[in-house]
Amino acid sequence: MVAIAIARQTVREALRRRVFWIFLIVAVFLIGLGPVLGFLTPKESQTIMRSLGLAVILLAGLFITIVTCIYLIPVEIERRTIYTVLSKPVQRFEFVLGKFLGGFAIVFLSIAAMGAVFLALVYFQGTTRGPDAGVLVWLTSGKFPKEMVLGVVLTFFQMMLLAALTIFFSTFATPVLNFFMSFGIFIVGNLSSVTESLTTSKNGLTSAIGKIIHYMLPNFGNFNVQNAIIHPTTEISNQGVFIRNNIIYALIYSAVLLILAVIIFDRREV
């Protein structure tokens, strides 16, 4: 498939960029700082390590996703290599889809690498497993931190949605403008409780603006479950439905953004 070939080339080019490896290495280093908090009580050390790990994965994933995806299409246009690509039997929707799949693969690799290091540290933390528990026993026991895996998985889908948003903007905006728009919408999308409160304002204009912001922009705040994960007293009711709804939301919203990106790019003269 043409889109897969474009995605593979995109991944190879992204892996050559130093900025990707810098973000990833720094993130892994920060996650690895968790075990040095041994001077704290076991409960405090466990809470801080989990909080730090999930926060680092989120922030590193954010910058890796944006910095990687904002250049995927504009660079091809700037270098004029897009003319070579489109002169071949390549449809424009295949080009956009291939670029997204390449960015999607980079997001997956980075989140998977950071998540693996994070979960390994959780496993080796003495307060999380028994002294004689092996990996298999740990996985099948009630001490397996399913909430930690949930946090990593939802962060991945959050970044997938952000990648689709960035690809959408890259079809008509410069990388610099794309960076600020994607980053700004990510911040606003994480303030879902604030935007939701605006929808109930007595001021008609404020309420209308609040509804547009709350329902039109991607709700990235739905994927942030760190507080409920770190503090078990705040439980998520019906966890299965919660995960399913967020994954479906990310998939549908990403699909809509990609369709819009294809429409815009198809009408653009390059």
Contents of the next structure:
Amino acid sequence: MVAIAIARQTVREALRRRVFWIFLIVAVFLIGLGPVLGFLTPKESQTIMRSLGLAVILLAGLFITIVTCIYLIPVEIERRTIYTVLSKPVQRFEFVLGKFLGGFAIVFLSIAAMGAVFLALVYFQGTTRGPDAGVLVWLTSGKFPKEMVLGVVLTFFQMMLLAALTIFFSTFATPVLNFFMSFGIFIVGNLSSVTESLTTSKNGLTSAIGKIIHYMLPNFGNFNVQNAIIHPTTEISNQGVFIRNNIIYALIYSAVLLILAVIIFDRREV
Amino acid sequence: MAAAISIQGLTKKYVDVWQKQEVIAVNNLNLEVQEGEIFGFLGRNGAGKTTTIKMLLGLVFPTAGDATLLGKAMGDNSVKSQLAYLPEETYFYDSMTGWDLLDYYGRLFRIPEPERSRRVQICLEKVRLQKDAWRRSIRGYSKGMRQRTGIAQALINDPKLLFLDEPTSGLDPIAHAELREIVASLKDEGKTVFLSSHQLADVEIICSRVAIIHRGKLLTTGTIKELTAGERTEIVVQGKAVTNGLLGKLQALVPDTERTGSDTLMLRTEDDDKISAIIDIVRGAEAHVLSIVPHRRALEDVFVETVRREEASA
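Same protein, different condition: the form predicted alone was shown, now please give the form predicted in complex with its partner chain.
In what comes next, the whole complex appears, and the chain from above leads the way.
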């Protein structure tokens, strides 16, 4: 499939970029600092490590996604490599899809790498036996941190949605403009409780603007479950439905953004 | 013979929003390129050559007009499997090796393995890229190696119709000659080549027909033979009498007559019948003819004359 070939090439080019590795290495380093910080404050050790880990995955994921995806299409146009691609039997939707799949793969790889380190640390923090009891006993004495997996998985889908948004903007905006638009919408989308309150404002104009922002912009805030999964006192009601709905929301919203991206790119001269 | 490219009224206008100006890049272009010919598409920088090629390949969209490639509408994705394009500058993914680049483009043509690897090897051998460079990063390639890789990528799908935009520019003489031979050999394989080039000597050698475009407008088209027809004869006359009315007499007969020295004149005429009359006048003026040299018009002469004439009339 042509889109897969383009995706593979996209991953290859993205992995060559130093900024990707810098973000990833710094993020893994910061996640690794969790147990050290926890050791300094034994009472809060679990909370600190978990909060830090999830926050680092979110922030590093955010920057890796934006910095990777804003360049995927513009760089092909700027370097004119797009001429030799689109002059071949490659449909423009295949090109956009290939670019998205490549960006998606990078997001997946980075979240998976950070998530694996984070989950391993959380698991070993929860082991009830030490290595002196035997390696196998020690390795199997922990409790699989399901709720942390939920946090990592939802961050991944949040980043997938952000990747689709960034790819959408990259079909018509410069990388710099794209950076600010994607980043800005991510921030606003994370303030869904604020934008929701605007919808009920007594001022008609404020209410209308609030509704547009709240219902039109992607609701990134829905994917933030850190508070609920870190603090034992709070819990997500109907967790299965919540996860399913969020994943479906991310998939549908991403698909709509990609369709819009294809429509715009189809009309763009290169 | 069927037309590989048929262009009717192709026009591209750009609007400069800030200056509220309309720029016509290609103006009502009509052109036919027959299958199996190497067609030279000539013009100054900014004449509209690349824009025309990009419209034919669906990279930019025409403001008006239409075209067919190999019998199918321009922009039809199905015809692209039989097309190839080498852009003016060879823009590649520098981190890839020559082999990997061709393999990638082979994937875009949906060529399955092991056919794809076979094609990659054939193409790299055909363009004579050194074997030790096949698995090296393109970043370290010279201009000539990049250009060879560019032609190789254009051949990966064994195309019927190739668009080559300045394939030999900026190369050393050996690489230049080799790549010209490679392009010329495509005709023997029955391929149609649409060659945009400033290397008029190359075009004259390898193209069967050419078109000259200027400011988006087609000025002339024809075979090399037709365009360079009309052998020109240069006659040098020497004698003390050149100033004594001889110049005027000769200019009346041959308008392209000029003084080249204190006692020499140069006459240029395409009409061989005038030569004996010139000799009679020269003898009558007690001067003598130093040389009579026939000159074939080069494509460059035709190009320069055609473009200058158009610029003067504009």
